[in-house]
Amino acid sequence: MPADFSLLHRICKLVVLLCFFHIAVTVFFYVRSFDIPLAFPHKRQSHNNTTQSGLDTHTVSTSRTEWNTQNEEGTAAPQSEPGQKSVTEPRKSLEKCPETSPLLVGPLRVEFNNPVSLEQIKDENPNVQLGGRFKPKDCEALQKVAIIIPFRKRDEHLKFWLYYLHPILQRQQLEYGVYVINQDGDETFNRAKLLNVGYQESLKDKDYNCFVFSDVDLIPMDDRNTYKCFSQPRHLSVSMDKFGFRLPYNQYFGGVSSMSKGQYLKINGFPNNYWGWGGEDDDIYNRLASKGMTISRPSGDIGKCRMIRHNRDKQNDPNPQRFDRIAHTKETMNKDGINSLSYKLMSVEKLDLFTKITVDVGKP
């Protein structure tokens, strides 16, 4: 009997054992049943915080491109929502774009058998914005160029210079404009007055400090003759196919030139007083001989020019009393010039190519 006791008693010892291991193994893994709630929502939230960090790194950058972008067209930042925080981290400057532009191809083939229509010019154009304006995005510009044609009735010879003119004036990686003067009526066609007012009026849309002065029929045949401003008054259309690709005389100043805003008012502009074909280029001339001025030109190659062929416009016939005005030059700009002029603006046009100024310029 007492063996069968102790037996017992050792059976019993077992069985508690075993429930108090039973019981530890049942409060451990209860516990640990706190812990895993616990402990998956922190990995949770730090998971949610990483994606929504993702998120917001994201549209900042996607807010910051469309900044710059936008600030390089010209328009204004986007606002921020109410409650949110704005992105005003400056657009960093461009750097000067260098003197000699690396997008010139040299000659150019030029040739008017084909028309050309202005949806055409445009569809080729998309980076010149209303009113025909350009500025390079990748560099900030040298200058500040206003080209200024004297027009009336030539519409297809404003398209073929469209077509060609724009193509090269952004590969020479100018800021631009192009404002197109139309004299209004019928009067006696006045070139030099039309780009006085081509000075005036361009200045009202920028501080250009270039002005360049084309005739609407004059294509140039290589684009390494830029159409910018040097350091003294630049004669562009050197060699035209209508003199045999020679210069007609040593003081041709006719067709296409530059001055900059210092050396056009140093001359007090263009005469006034010269209406029909020819006479005021030789006043401008004698204007800049004048003032210590010298013609600048590109060489012979370079400066080569095509003229589109043409009749002789009606009321733009030989100005009769040219060659006297020439003779007095110097007696007549100092009151006859930019600080005399007058004329009336009929309208401005900004087109998708350029900008159309009308005006009455008055009559002889």
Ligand code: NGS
Second form
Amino acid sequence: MPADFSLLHRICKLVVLLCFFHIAVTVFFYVRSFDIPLAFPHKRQSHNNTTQSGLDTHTVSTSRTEWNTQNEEGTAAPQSEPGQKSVTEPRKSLEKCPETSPLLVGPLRVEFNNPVSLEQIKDENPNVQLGGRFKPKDCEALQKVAIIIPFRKRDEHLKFWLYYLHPILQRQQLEYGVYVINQDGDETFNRAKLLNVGYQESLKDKDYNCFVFSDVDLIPMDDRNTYKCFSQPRHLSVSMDKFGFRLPYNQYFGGVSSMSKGQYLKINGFPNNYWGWGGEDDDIYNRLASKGMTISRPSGDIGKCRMIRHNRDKQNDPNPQRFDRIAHTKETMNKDGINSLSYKLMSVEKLDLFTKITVDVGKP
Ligand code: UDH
Ligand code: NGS
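Right, the form predicted on its own is done, so what does the form predicted together with this ligand look like?
Next comes the full complex, this chain leading.
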């Protein structure tokens, strides 16, 4: 009797068909995983809107724009070619820094016995970028602060200032830039005009919203004295060693102060016509008072600071006109200030620890 192979034959055919089906399904999914554009146009379209992490490309391109902006501003940013992996990786969005920095340590030892070198300061502050710029890595600073220092021939003082202030400002979690406004030539010194120049020139660098005006020879003795702006103009050097750690008088606004852009513009900036020593800080106080502003200050304890002792500078003798000028602030302030500022920009040098801006401010 011939063997009946028909059942076996059918089973074999079924197995072969199943195998083909299995292979076809495998090939289908394998090919799909390559994301071939022409074969799967719908998939490509959806890839344009959605990254593999599920974030839409709007987010990705925004973060790229942010990096570009930072590049323009001179801070370090990764360079990536179009299509490189970093483009599709979303940038970690930073949370705002806390109102009070957790990095503060409180009272500090400040002394000027041993000179410091720029190399040493640079080594000790590796996160400070060219031009004396810094921004915290782990959080977004609450304020962007331009620190403006009126300057001429005080290099030793400047080194101490940079040595003490860079670490303090970083602990205060500020985004900041240091601008040293160097008066060119040997004409009579003009502190307030240099501060106006600093305001104007720093804004060419970045959209600062707070301005700290600091003499080069004043060092805070407590890092809780934050170099930022407040709802009223701030006087920061409230308790100086040379005044026995007290205010010399209630209206005193000299040394170190801060103002938001709005506060500064409300008083038309600072006077340009105080040549030589004295009075310009009193004029600034009068401007603030005449606009109904009050002075905000830290406590005497937190506001302690040391001044580097020095002799009177050449070409900065007491200005005999100062008493007359401060008696007329109200009448002069609207026409003398940031709206009438004129100077000749000689050079802008982006150095490792600060930006040095040399200007010819003219003469009396
Ligand atoms: N400044 C300079 N160079 C100068 C003059 C002033 O850099 O030639 C700057 C510097 O930032 C200084 C600030 O302007 O801290 C204010 O200068 P100032 O002379 O009005 O005030 P300071 O407190 O000296 O430095 C006051 C006179 C000190 C006389 C001391 C006598 N023992
Ligand atoms: C006042 C000056 C201010 C000066 C302050 C402290 O008398 O400009 O002393 O000076 N006002 C006038 O002269 C009208 S200090 O001891 O720091 O040199 O800031």
